[in-house]
Structure formats: C-alpha cells, structure tokens
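Just one chain follows, in the form predicted on its own, and it is written as structure tokens.
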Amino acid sequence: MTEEVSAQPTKPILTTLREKIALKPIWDNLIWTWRPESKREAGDAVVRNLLLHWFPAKVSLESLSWGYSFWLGTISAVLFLILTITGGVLMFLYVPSVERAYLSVKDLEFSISFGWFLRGLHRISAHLMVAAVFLHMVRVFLTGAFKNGRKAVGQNRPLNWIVGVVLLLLTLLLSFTGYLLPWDQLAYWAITVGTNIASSAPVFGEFSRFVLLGGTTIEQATLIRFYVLHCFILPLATVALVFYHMWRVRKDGGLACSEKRLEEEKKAEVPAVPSKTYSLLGITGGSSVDVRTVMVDDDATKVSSSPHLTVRLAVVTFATLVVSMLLTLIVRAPLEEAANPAVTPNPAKAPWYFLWLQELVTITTFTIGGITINGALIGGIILPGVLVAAAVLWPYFDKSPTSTIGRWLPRDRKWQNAVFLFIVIFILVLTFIGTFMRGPFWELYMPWQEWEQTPRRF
C-alpha cells in the first residue's frame, strides 16, 4: 500500500495553477490578474499581464501612501493620456492652414456636437499637466529624491532627475506649440511675445526664431511647424522619456521613500558573534564579514502590486479624469477674433506659464547713463538658463547625508529647501502679477480694478 501511494505522481504547482485558472469562467480569466485571490496569483499576475509589467511583484507600503508623493507623477501621466486621446480626435476635425484653422476651431465650439467639450478638456488637461509636472519636480526636490542612497547596482537617481527636468521643458513646449493652433488673437500675440523673448538669446537667438517660425513673421509656415511639433515630434519624445523615466524608477529601487526604511533597518542589525578569524598572519579575534546582517521582513513592509497598487492607480486615474471634466464644464476655452497682425492687443501677454519670464523682462529692463539694458536677454534668457543649469547640476553638488533621502523637509537640508522654495514662490508671484495685475501698456492694476481694452493699430 505504501509503495502504491508513493508511486502516484505529484502535479507541479504551476500545472495546478493553470488548471485552476482554466476552470474559471471566461470573465474571471480576463480580470483575475487585477484581483488575485492568493499571494501566488498576485505574483503570477505581474508576469501574465502586459500592463502590470510596469510594476514589480511587490511594492513598499511607503510608496503607496497618499501623503508622500501625492501621486503627482501618476496624475501627470494620466493627463498626458487624456491629451493623447482628445488630441487624436481633434486631429480629424482641425485644418492646419491660416485660412481654415480658425474656422475649424469655431466649428468645434459652435457646430460639432460636444466639440466645445472635447476642445475644452484638451486645453484644461494641458494646463493641469504643466502644473502637475512642476509640482512633481518640487516634491522630488523637497524630499531629496534625486540623490543616490544605498549602494545598489545601477542606481542613478541624479540621471532620472535630469530626465525629469527635460520632461518639464517638453511639457512647456507641448503647451506652447499648441497655443498657436486656434489662430485667434490670443494665440497669435502670445506666440509673438514668446518668440520675441527667445530671439534675445545671444548668437543663436534670431536664427532659432527664424527656424521656429519658418520665416520672419508668423504665417502658414509657422502654423505647420507648430502643428508637426505639437502632434508628432514632441509627443514622441515625451513618450520615450516617460518610458525611460519609469524604468529608471524601477532600476533605482523604487521611490526614494524606501531609503528611509533601509536606514532604520541598518540601526537594527543583528549583533555579530565573536569568533576566530584565520588570516595569513595567524588567528585573530573579531567577527567575519558574513556575520553582520540586516533583518528585512518583506511581508511586513511590502504588499503585492495587484491589487493594492492597481486599485490606487484606478482611483487616481478616475479622480484626475473627473476633475478635468468638471473644470472643463466650469471654465470654457476662450476663442477671440481671428488672428490679425495689424491689431495688437493691449496688453499682449505670453501664455500664463511664461508670464513670469515676461515679468522678469520688465524688471530687468532699465536705463543707466542713457544706455538701456536689454531685459529680454537678462530676464528672458540668462536668468532662466541659470535656473535650468542649476537644477541639472544640483544633485551632483548636494552633499547632504543619505538619511535625508525620501524625507519631507529634513533639518539637514533646510537651507537648500529654503532657497528652492524662495525661487518657486518668486516664480509664482511673478506669474500672478503678470496674469491678474498687468493692464494696458503693461501698467500695474489691482486684481479688482478694471481697464478698458485699447488695441493698437499699425
């Protein structure tokens, strides 16, 4: 009897799992990876589901918290997805020519069913994405998440920070190139102001403006260039860098908040057992290098990505979509008169995310001894260039201890964070002034004061 029992073959665990999955209804077979019933299924879900390959089998509890990252990176990705979908539909309805661009946008607003909502959702999502990416960068800096912590193989968080800076610049360029497409007065003169600031760059300023506009004035060549940049080149570059950015997060060991747990575990090392160590010089006292270990309890500090991470992703995605749709209903997308180079609005303003540059140009334009200092060069090119260069190089000059990584506003980084917050607040104040307090002839007005629109004709 014993021999008969022992002779019966045992089924491999993988075969048993496959049979269990095969016996499920068709619907359950489609969704079981999103709601696994056991730890084994949760681990297998990441391998079998193409979308879940983005994530590791397990994630730390710290990275799932709402208060650490505010999920700003995920919100930015969701907004980019909304922009991709709505932009793809808008491409079927928009005609990129100076004769028909404005009329096609006008048809969207007043003739096509729900066209106003589609255009408004695209516009609101673009503005929200600029804000979300900017706030995401602020969060990364204030938590010191651009620094390397544990000596893991291949860890390079400073490089991923630089990729994030480039993604912020691409986000601004995406919004800027899309600003011209309605071909109304607001778009035309906002691009005029923005490209005039860019032309102040030394050596290559005028040349870069000429290449961007396709000539010396904003016309058909400009519209085509902005359309191709906005719909193809910049989105393609953004998608490539987003993929690399997320892969680097995995490569670097997840979010930087996990470094805090590792620091705490280092303090809880198992004490070494005194022993004899044999060396070339004889027997010495002490402990071997293999004795000291750190007790890591993955079950206590990590959970399965499916369903814990996927549920939070679904919540963030749904909330971002709902907020974007509500703002679309509340704030209608503007559409002014058709672009007219002969009529200049007073004041003529850049897009809101570049208004701080326009304010810097105003502040840094002054006259000394009859010589006028070019504010467009200083405030529009040099100072922003210095800020971008400082952002790129900062991780390599930051000498704060590794214990500050992944922590909000640690004491050891108070001066760095104070300087950074001062710059951020300064930019936000200048943006507010340029948006709500600049009137005709760029004079200052209180937000509650009104002024008469006085376009200048040339």
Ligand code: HEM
Contents of the next structure:
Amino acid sequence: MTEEVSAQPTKPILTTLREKIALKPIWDNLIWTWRPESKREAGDAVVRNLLLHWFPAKVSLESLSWGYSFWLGTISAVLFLILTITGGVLMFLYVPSVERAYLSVKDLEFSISFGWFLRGLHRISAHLMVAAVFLHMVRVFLTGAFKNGRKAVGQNRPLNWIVGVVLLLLTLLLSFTGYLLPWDQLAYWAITVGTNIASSAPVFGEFSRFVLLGGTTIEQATLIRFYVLHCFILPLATVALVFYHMWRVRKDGGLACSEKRLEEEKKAEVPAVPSKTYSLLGITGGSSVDVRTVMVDDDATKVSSSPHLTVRLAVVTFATLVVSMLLTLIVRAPLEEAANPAVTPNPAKAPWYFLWLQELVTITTFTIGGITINGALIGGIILPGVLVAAAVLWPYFDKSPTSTIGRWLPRDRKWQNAVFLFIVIFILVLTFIGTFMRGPFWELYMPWQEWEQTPRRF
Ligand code: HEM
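Show the other one: the form predicted in complex with this ligand, since we just had the form predicted on its own.
Starting with the chain above, the whole complex follows.
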C-alpha cells in the first residue's frame, strides 16, 4: 500500500488546482453552503463562512416559523444595513454647511443621476426602521422573550431587552439627527419643535439643548453637530450594540421558544460503556469509572442552520430590499423651501415618531386658577422618562411563569400584556392624531377636512 502510493508520480500543484476547479464549477463553489449534502457539510457551511459563523449549527423549528418572530429583528438589521450603505454614498454628495446643505440635497433630487432614488431609499429605510424596531419590541414583549427560561445557564435575556431599549433610543436619535440635514423648512422646524420639548427637562433641560444645538438657535454649529452624530457617533454605537445584541441572542440559546416544548424534549440517558481497563502495579485490575451521560435528542425539534436558516435570511433580506425600493418609487422624499428662521410654518410639527410626544405636551398643558401647568415638562419629559424607566425595569418585576415564554398572548400574562398593549395603542392613537388631525394653530381637524389657512402638510 505504501509502495503503491509512493510509486505514483507527483503532479505539479498548478495542474492539480486546475483539475479541481474544472471538476467543481465556480457556481457550485459559491453555493455549496446553501446545498449541504451531509450533516457534516451542513455544520461546516455555517462554521466556515465568515458571514454566517455566528449562527449555531442547528436552530429550533419554532424560531424559524414565519409567524413567531415575524423576522422583525432581522428586518431591522437589514434596514440598518441599507441605511449604512446608502448613507455612505450620500456622504460623497452632501455638504454639511448652512450655505451648501440645501443646495446639495437639491442637486441630489434634480441633477445627479439616480440621486433622488438614493436619497429616497435612505429616507424610506429610516422610517421603516423606526417602525420595524418598535414592532420587534412589541413582539418580544408579547411573547415574553425578555425572560430567562428554566434552563437558564448563561442566559441573560433581561439584559438583552435593556440593550434593545437602548437600540430603540439610538434608532430614534439617528432618525432625528438625520431629519435636520436637508436644511429645508420641514427639517428646520421639526428640529425646533423637538429640541424645544427636550429643553423643558428640569435642571439640565436648557443646558442639554444648548449642548445639542451648539448655541441658542439652530445654525451652523447645530448642523455640524447633528451631522457628526448622524454619520459617525450614533451609527458606530448602534453597530457595536447590534453586534452585542446578536451575540447575546446566541449566548441565550437562540430565540426564546416555548418552555412547554422543552418539557416534551426526549431525554435519553446513555450509559457510558466502560471501555478502559487499568491495573495497579499488576496487583489488582478493573475497568474505568462508569460515567453516565445525558444526551438530549433534539433532532425532532431542530434543523441545521444551513440551509433552513440561511435561505430564510436571504428571503427576508431580499424582500426587505424590494419593499423599500418599491416604496421609494411610490413615495417621493419631500423637499420644501430652504430653511428660513423668519417664517414659522403653521402648524410646526415634530418628526412623526415624536408626534405622540407633541400630543402629550398639548394634553398636559392646562390652566388651573390662573396658573398654567407646563405640558412640555409633564408630557415631553416626565411621562416618556417614566415609560423608558418602566421598560428597562420591567423584566425584573415581571414574575409571570416561565411556561408563558415563547407563546403569543398566553393567559398567564393577561394583565401584563393588557397594560403593555394599552400603552402601545395609546402611543399609536396620539401619533395618528398628531400626523393626520392637527392643523393650523394645532386645531383638531378630521383627516378628510380641508385646513382653513394653509394647504395640508404632514
Ligand atoms: C436596531 C435595533 C434592533 C435590531 C437590529 C435587533 C435585532 C434582533 C434580531 C435579529 C434578533 C433575533 C431575531 C428576532 O427576534 O427577530 C433579536 C432578538 C431580540 N431582540 Fe432585538 N433588535 C433591535 C432592537 C430591539 C429592541 C428595541 C428590543 C426591546 C426593547 C429588542 C429585544 C430583543 C430581545 C429580548 C431578543 C431576543 C428574543 C428572543 O429570545 O426570542 N431588540 N433582535
């Protein structure tokens, strides 16, 4: 046998390589990870791929189902990727100076080839990301996926929930800082309203507005601050946290799936076969210590990540991209007159995702006995502050049973879900009113009613 092998003439490396490439067409080389032919190849497919190696070799069928997570976390991540790529290209064309910003956006809209599409895709993806991240949070809450299961070794889902809350705030800030950059009337006045709400915080309110604006009014210092925050600091912080968030999902044992399923899992006890013998100085002998192992048979509930997870990921990524592009074609990004501090639009509205705050400010502003209660403080700072604090602390106070994890709206979490849904619906209703029902002088109008003074604007 050894002689036969050594008798064969050695081929030059180049010839061997050429033969290999000819045998396996390039296409096959590219797609083999999507079509593994054995369990071993399925494992290799994720472990050896730079992009996929953070996935486990196997995932539970439950977490792959379309109707469990609605893939909202993945959709958020894809939208963030689209934003990073389109934003990177936009940086070549946009000039962050008060004199040039508006003109450079106008160039994008009207002179640069496909500039309007690039800008539109960036803007639509930003709006969609705010919505997707919010809905992702709603699904995580309603399925109790912020709770540790009973097999909680190394799990810390409450921490990942808190990371999520910070990610939601970062997403809002990213969108808010981007809003100012076109330097048109819409941008200028939306940021004026937003930062005015922020300034009503006690003690640090005025100071934080001053730091954010780089002065007392929105001007060049503000534009450059928002630009640096929008293009560098906030995206870097978001990337770092998204990576940590994903790593935690992996550490926490994948998506939180129903504990009931865990109970049903077959646990086959496999007794170890005493295979080794020993002898002590030839005086006495015996076989090795009998260690019993417990093997969990997860073949019934789990499948290999490749191709089951990878194909779904590709579908979700592609679908998100197509939907964003179609919406970009349908809804053109607005560009109003250049920013003019002397002309206040009536009504002046915050960006849509902060309109519920603007509404809260309106509701909580009232006069008793000649004293006006400051709504900006109650509605703009205290209530949202309480909401964020409640969101952060909720996993530590929610004592619902672990059997509720991974199930949509279980009975045992009735009141928790009722409170949460009440808040979500309240925020949505206020956002609707602020977007479609507020007209000049912040008067209430029906969505179909014409405004008296000025043409309708959202
Ligand atoms: C930039 C924003 C975010 C991105 C890109 C993101 C991404 C993801 C992804 C891809 C997953 C796994 C798949 C899925 O559940 O769909 C996930 C899971 C999770 N996310 Fe997020 N997420 C974000 C924001 C949030 C927010 C706002 C929260 C809650 C406040 C949150 C809490 C969680 C939790 C607790 C899990 C684990 C769920 C489970 O075990 O079933 N995430 N996230």
